[in-house]
Structure formats: structure tokens, C-alpha cells
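The chain below stands alone, shown as C-alpha cells; this is the form predicted alone.
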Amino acid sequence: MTEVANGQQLYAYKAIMKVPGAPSFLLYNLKISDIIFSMKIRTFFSVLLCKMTKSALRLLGRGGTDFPGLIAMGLYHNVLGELSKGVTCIIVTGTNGKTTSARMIEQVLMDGGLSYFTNKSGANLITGITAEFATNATLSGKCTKDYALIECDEAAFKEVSTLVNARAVIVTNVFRDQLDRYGEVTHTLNNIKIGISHSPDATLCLNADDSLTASIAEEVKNPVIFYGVDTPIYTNRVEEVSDAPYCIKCKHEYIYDYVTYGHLGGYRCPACGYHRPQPDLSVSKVVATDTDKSVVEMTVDGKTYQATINLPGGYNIYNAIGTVAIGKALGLDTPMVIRSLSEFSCGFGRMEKFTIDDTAIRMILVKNPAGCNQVLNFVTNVTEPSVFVVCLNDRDADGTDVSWIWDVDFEQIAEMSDLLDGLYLSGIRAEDMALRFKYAGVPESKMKVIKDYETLMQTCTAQDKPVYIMPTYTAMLDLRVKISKLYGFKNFWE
């Protein structure tokens, strides 16, 4: 249909054209109908496709987050930017802290009383945004919501920003991540430069306590917000490969005052003179911590809160106060914004927490060292005997080399063993994981492989401790859908 329209609108313009003495401006005024009529058929067709594809998904049990996507994007490539024009949108990216990050900021939106969407299955590439934004369109491309919050994958956020025009931005940090789809640390960080520079209209949440992060700031004309925390998190902190142990600017070693974890804190170049900036709002300081939550204080515009994370683990302290940084560069109520901390409810797979025939299970996404190294320090500190699993995939999507788990500090997995009631692995690489664990210095007798997620679960539930799920990225997905279907919990898209 939409070729015969636009053949019939060609032919018309062919024949003005023979004529003599043709009115320019009908002819310019043709071609710009042409076009808006192109755009609307394509973009009429796309939706509709997008709506038709993820429904029948949905039907056949699958969980539809970017197919769809991709089917409308091959009907109008660019619809994403037609899609999001009126809608004041908020990205979320950065290599760690993504999903979680916006989740936090889910829960503002929704207790500010805000229409919004947001990409709540973490399907963060160009396609699964697509598809959210079809999903909450009109057929005519009409978005029904007033706010859109994108969780983006830091890769593809050059390509997304160039079509949509972000409000506010929030970078959550920069590490190693997935080698052999990322590189090193620096292209991870051009990529969100390049997609900052496709963004003039938006402020920026920068994370001041990542020196790579922080240094974006030099180099734009946006707005900035600065945010971070102002004193060490953990008592004892696991042993880490810093990812950017070298001054950005010329090299020389940091200095640091202090350091919360990874390459992040109180950083100082001795050489040029390159520093943490001073954060408009920060964590003061921990007040308590233990495994389900997190209370801090908070210092924003001079004033200080008490704030309670719903979270435990010292990232998601960063993950609130960067939701905190996005409150403010959105102009909501600060108070009102630190209470939603308090609400929020996890994301899939990110400290998700399950009670299965009573026994407490937590699931925790690991992907890279200094995510993994995060989770170790928080599962290292409990203090009753407990089951460990870690699943290790080496797809596409988890990264095809697992090189990074020699980064890792298992040992201290290893130096728990009085508490350490047993370790499952499982996963593709499952045997890779095993020995990782064996030059640990975990006992043989305490592990054990389980390649078979139904087993796999089956022998979790039949503990009498807490256990605790450390997956790779695919490994996360498939045990989320052996979940709902074994005992009923929601689909991760749900």
C-alpha cells in the first residue's frame, strides 16, 4: 500500500514537471508532502506491526523485547525519532548500575503522579527502546505518555541519541566490561561522549567519584550535576584491579584519599593536578547497612537527609544518590524523591529476592570484575551459613570471553568456608567456573556442577539457608523463566 501511495505521488510530480512554466513553489510544496505522507504510512505500519508482533509473543509465552523492535525498524528505520518527539525523556547509561538505577527512578516518576514508560525488561538496545516507545504510541505515532525513562546500553547510546532528544542524562560509570564487544574502558567512554554530543539539550548526572566519567564534564556545553559519595563504604573491601589507575589527562598515577570501590572515590592526579570534582549532592554519610537495605545520609543543596535504600550492597548507594542527582536536574521535590528510595522494588535479577518453599533465595547479576567484586563484598559479609550458585554463560549477550572471572577475588569465597554451606555452578562454561573455584582454594567436596537450570532449582528450594544466585547476563534470563514457570513468580518482562 505504501508503495502504490508514494508511486502515484511520484507519477503526479513527474507530470507537473513536463509541464511548462510549473509553480516552483507547488513543486517544493510536493516534495515535502511526499515525504510527510512517506513518513506517516511508515510509521502508521510500523507501530502497528511492532503492537501485532509483541502481542503474539506474548501469546506464545516469549517475552518479545526487542523482535518487535526490530520489526518496526525495518518498515522505517528512523521511527524511534518520530516516536519521541513531545516526550521528555530520561537515559539511564553507563556500564554498571543501569537497571537498577532506573528502577529508582521508576519509583519517583510514579510517586511524583507522572505519565511515563519505561523499558522495564532491560531490553536497552535500539530495538527493545523501539519497541517500548510502539508500545505506548497511538498508531498515528502519538506517544500516550508524557515521560519516557530509556535504561540504554552505553554502545548503543550514540545511535539512540540521535534520535532521541534526552531531557536529562545520567552516567552511572565506566569499567571494563565485556572485551570483546566493548574494547577497553576509553571506547566504552567515547561512545557515551559521542551520544552526550547528540544530546545538547539534556542535563547530565555525572558520577564525580569515576574519574572517567567525571572528565565528560570538560568537554561539553551541557549542564552538569555532580554526584557522589564522601566517604569510604565498606569496612573491608575485596581486593580489585583498578580499571583507571592513571590520571586521563597525563597519565600519572591517582592518589586517592580514599576509595569506595573499584577506581571510584577521592582520586587526585599529583602530576597535573586533575581531581574529583566537588559533587553538588552527596552521601555524607553510612549509617547502617545489612542484606536487605542500606540507610545514609544525604547532603543536597546545603541540607542533610536521612535517606533508607530498599537496597542492600554499597552500589545501589551510588544508584540512589544518581537518582537523587536526576530529581533535581527534573526539578522535583527533593524530600519526595528520597522517600521513593525507600519504596522501590528491584529490578529482575538485580538483588531480586524469591521466598520458594521457605527458603530465601537472591539473585544478583554479576558481568564484569567490578560488578562481581561488588556482589562478593556484600556476599562475603553475611553472617549465617549460606548456599552459593554462580552460572556462567559465554553468549553474545553475557560476552564471549570469560577471561574476566581470573579478576575476580573468589578467594574470598574461599576463606568463608565456615559459613560456606555449598557451591553450585552452573552455566556453559560452568567447568571454567569450577576451577576458578578450585585455584580459590574452594574444597572439591563442596561443589558440585548442575548444568540442568530445573535440577539446578529444584536443589536450591531443598535448602534450609539462604541461597544466592550470581548468573551471567543469558544465564539470569533463562533462570528467570525456569522460575516463573516452576513456581509462579512474573515473567521478567512483566
Second form
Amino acid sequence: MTEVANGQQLYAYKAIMKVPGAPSFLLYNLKISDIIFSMKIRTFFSVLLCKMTKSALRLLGRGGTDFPGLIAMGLYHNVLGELSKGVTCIIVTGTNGKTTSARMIEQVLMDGGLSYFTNKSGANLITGITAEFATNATLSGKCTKDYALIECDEAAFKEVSTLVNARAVIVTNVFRDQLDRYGEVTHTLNNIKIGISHSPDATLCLNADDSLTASIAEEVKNPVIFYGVDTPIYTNRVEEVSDAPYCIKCKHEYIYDYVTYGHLGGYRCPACGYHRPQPDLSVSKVVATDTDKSVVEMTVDGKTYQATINLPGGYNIYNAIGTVAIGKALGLDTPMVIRSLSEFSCGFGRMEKFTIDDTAIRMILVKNPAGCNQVLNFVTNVTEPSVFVVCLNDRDADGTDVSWIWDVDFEQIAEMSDLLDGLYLSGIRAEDMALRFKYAGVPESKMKVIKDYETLMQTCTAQDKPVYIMPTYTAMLDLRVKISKLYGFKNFWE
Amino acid sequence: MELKICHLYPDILNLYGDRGNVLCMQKRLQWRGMDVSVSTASVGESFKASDYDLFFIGGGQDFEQEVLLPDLQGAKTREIKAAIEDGKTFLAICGGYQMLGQYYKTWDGEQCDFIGAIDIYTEGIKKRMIGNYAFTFDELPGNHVVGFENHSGKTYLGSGVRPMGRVLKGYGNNGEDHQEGARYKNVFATYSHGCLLPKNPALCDFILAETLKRKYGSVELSPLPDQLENSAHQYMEKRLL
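The form predicted together with the partner chain is what I want next, because the block you gave corresponds to the form predicted alone; please supply it.
Below is the entire complex, every chain and molecule, led by the chain shown above.
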């Protein structure tokens, strides 16, 4: 009850609301002055409209979760805050590896028989997240699940965290990414720090090997679990520029005892003494890697476990140990978490595998130099002649500036010589991509610009070599729609 | 014939695929049977300007530019200034462009002195100027340059410095006077990355020819099969203009 100056309770009006076709419990006596009640009503309509918009979009055969979320927030800005009350929220943020980490954590929650929901379609802005909460709430605004696993764009984290009180936050890493959208890496890091300052109850899982991410720990009071990789991952690493060669604290150049990839590894600053913190859990040994999986040894609380990560690529070793860190933050059983890593199958366009007309195709999202270099570390290790496809778009979600492709060591593809059977370039900026490969040293006779996705897929499947498709984000969405249409695969929002 | 290229601060000023420009110059000389060497000079490494024919300097993030400024000032500044006055070629992009100038004044009035090798200065604004853009290159009439700009500094040219060309689409130096880039002796400075040279082969060859001319007298660069270069150029030109 709100009291006004003269101490009288204010009843604005009493009304009977009738919503056509609505169930009878909708007939309320409305007391506008009752703040809690009004919040409930706003939550109710916000959730209802969000669910309805989402269903309507599905009926029209359209995906997307941002629009329903926008509707929900438009009706009640704080609806996310209401819906997330009483739910154990896990937030996954950072530049690279968010989606795969979230999928790995999801496998853990699923195998543990926990009741959860997650923003599955890569909808990681506040609108998409709000829509997921609304989908998993009753009309009265109560969440029907115990856990919410939220993949959150690092800029959106700042905003989402004002409404959602996270129980655990994992920061995967901070790399240079789409500068036209995020700005400099220090800016991204600051956004994450602001998000964490809004999350006082969260246990933080921080990548110890990333000098940028690890630096967060000294500025916060939250409990921190550091995870890392104690050893180099690759025998042959692509050449890449470091996104953080100079000390975040004093600007002196770091010394590295070893590098795993990018600027990650065992760094220390000879000037101010800042150094890689001792991880609480780590990958102590890489036992074996191939094109389907990695086998590693993990050390957690002094105990060593052998873990099979059912996804290739060195950077997924980080996503795996990060998942074990989240398990620890949530108090889950470590052996169970490690078992889940071997059960795991990949997320939306991240190393996704499918077969069309007997052609084995892997789709691997690329979006920035660091991530793309790691993908190359993986694909250039194939042992049989293969076809490679790069689809470069320059829409907002891809980054409108394509100059990052010149920072990627595509020379590695040229050096594959006979193992490079063909190279197809597609997407809005296919010509720029072809030009990049020309200067990387790929003979023009091996390259083909195929802008039409239907022709592209037909060309890929008309031959018998494995195909590795590397699309940027919106190119991946378009390609999947085309593949669904041509070959009847599921649409991503299903 | 041989050109010696020096890439300044390649490990720090490497924000927007700038190494592609060096790669482009290198390849286009090699494809014509010329020799080319690429050296680098970063923090703590001295260089003698007389050892090189062409210098490249790219752009970096603010944090990284702060790292190198103390190193750039002093001996390196003296070498760079002397080389420029001596007619050596400089290609400077974005942050590198700004750093050749007099100073950068932030939007809240703080001034950061640069090396003053060319008479330009830059003033920061809050809203960045971002996007694909196109401009003319006055020394090659009829040729357009396409690229991508992303800067919060507005650059103004002093007397004795002329622009590279006129903005056809986008912001350019400052979004006000329709000028883009700076030309002084053999300095070519621009906000354009994207990366600049591969999809502007005529500009690349012009810069190489000027450098070779200074070293060997008159040179004629043989044409190269530039289909891919031209189609990337034309795609963006068509989209913008």
C-alpha cells in the first residue's frame, strides 16, 4: 500500500477488467495504488504478450526471440528482474567461446537431472534473454525452472546484470572483436567489470591464462575460481598478433613462459609483478587431439582426472575446463561434470557436423581474428584432402568492418597445398575474401567465388571430399535457412 | 631493383588488418620480379632511416598508443622527420596518420603532443566516424579509393599539406571540409583501412612507383592481372556511389 501525505490510502479507482477470451481469473478488482499488484499485472501482460508474439512468429514460420523480448520489455521494463527472482542464474560472457561453453554447461545440468532453461538460439542480447525467461515463466511471473543458463553478450551483460542477480558468472576471455561495435578491448573489459559490480552474490569463474580477464579479480569482492591450461596446446600454432602484449596494469611488455593461443598462457610482467594467478583447477596435460575430440588430464582440488572433450579444437579445451569451474561454483560433483563433457554435442554452427548426399560437412562460426585463427589451427590439421568455404558478411552482427580478415593467418590454408582441394568464397564480401586468399598465396585456380548459397551447397555436395564451412554470424544464419530448405534440416529455433 | 620496407611498431599498431598493406606492397613488387625486404622496428628497437626506402605505420588502440608514445618521441622522431624531409615514402594509416601530426586534443580538452613531422592536428569528438567510405585520389584522376574508416579524431591540415582527395561518401578527415588524407612530399596518410591497398591496386602501384622513382629515376611498373583486386574494389564502389 502506498501512503499519501495525509495518511489516507489512495484508491485510484476500482475497475473490472475484461479481456476478451481470457480465463476467468483475469477478472480482478484493480487497485492501482498497490505497487506489488500493479507489478504483477504488468508482469502478467508482459509475459502473455511475449509468449503470444513468439507463438505467432512460429506460426508464420519465423524464428527470432529479440522481437518478443522487445514487446515484453516495452510493456514492463523490469519484467526480467521479476521473472529471474528465485532462479539460480548462471551467466556466460566473454568474447569467444560463449555459446560452446553454455552448451557444455547445459549438458552438465541435463545429465545432473536439474531443471533448467537456456537461451539456446544464440539470442544473447537483453531482449532475447527476456523472451527466454518469459517463455519459461507462468503468467503470474513465476519461473518454472530452478536454473537459468544465460549466454550473454559482454556489452549486454552490463544491462542484464542490473535486473538479474547471478549466482555464477564465467568470463571466457577478452579478445579484440568487431571494433566498429564493441570498441577497444579495454572497453569490453570495463563492460564486464560493470556487469560484475552488479552481481555481488556471484561466484566468478575467470580464465587465469587471459591477462585481461584475470585482472578483474583484484577489483572485486566476489569469490573467484581461476581456471586455466598449464601447458601449450598446439605443436604447430598459426602466427597471430597478440591482443594484449603489454601489461594491463603498468604497460610493460609481458614475458611468457608458454603460450596456448592468442595472448593466453603463462604471462608475467617483469616490471610490476602482475602474473598469471595459480588456477584452482586446470588442464595439466593434453593427452591426444584429433578432428573429433580431445583427451586431456584435468587437475581439480589436487585430484587428477582424465577427460574426453567430445569436440575438437584447442580452444574447446578452455571451454571444457571453464565448464568444470562452473560446476565447482554450483557445488556439483566434479566426476559427473567431467563425464558430461564426453556426452556433449556441439552448439549452433560451432563445429556442427552434418552429412548431405554422403558429403561430411562441418560448420564452424568465425567472427574475429583470435577465434578464426583457432579454427584454422583445427582445420589445417586435417589429414585428407578437403574443401574449404569461407562466407564473409558485413552486416551489423558480423561487424561492418571486414579488415580483420587481414589479421588472420590464412597463409596456413595456402600452405596445405595438396590437402586443399578447393576453396569457395561466399557471402556479401566474397570478393574481399578471395583477395585475402590471393595475397595469402592460394592459387587462383583453386578458388571460386560462389555468392548464391544454393549453388554453393550444390557445388559442395557434388564432390566427395569433406567440407569445412567457416561463415560469419549472419552468413551462418542464412546458410542454415538455405540448408533447411534444400535438405529439410531443422530450423535453429526448433 | 629492390625496395626496403620498414614496418614501424607492427606488434602494437596493427588494429585493422594493417599488415595486409605491407603484404600487398611486398607481393606486387615480387610479382614484377623485384626484390623487397621487410624489416620491423618496435618499442626499444632503434632504426636508421637511411637504411630504408619506405615506411609503414598503422593504427592502434588508445591503450597501445600510450604504450609506444614515449618510445616514438626522441631518436625515432628525429629519424622519421629527417626521412620525410629527405623524400622517403611514408604510408601512415589512422592512428599512424594522427601521430605524424602535431597533437591530439581529446574532446574534454586534454592535449597529447605527437611528433610534428607533418603540419596537421587532430581533435577528438565523442561520436566515432565509422563506416565504408570512398574518396578521390587527386594524383590519379578518375580513380576512386574505397576503404573503411573508424576514428573519433577530426584531423585538420595546415598549410603546405594537401589532402589525398575529396570525400565522395563518408566522413574523411573531419566530416566537415570533405577532405580525406594528407599528402606532404612522399608522405601518404589516410584514415582508410579495410585493408587499404589490396583493393586499391592503382594507389598501391602509385606509391611504389613514386618510391622507386626516388631511388632509381624513372620506372615503369608492368601491369598485373588484377581481376580479383578490381572486383573487390568495384563491389564497394558500386555499393557506395
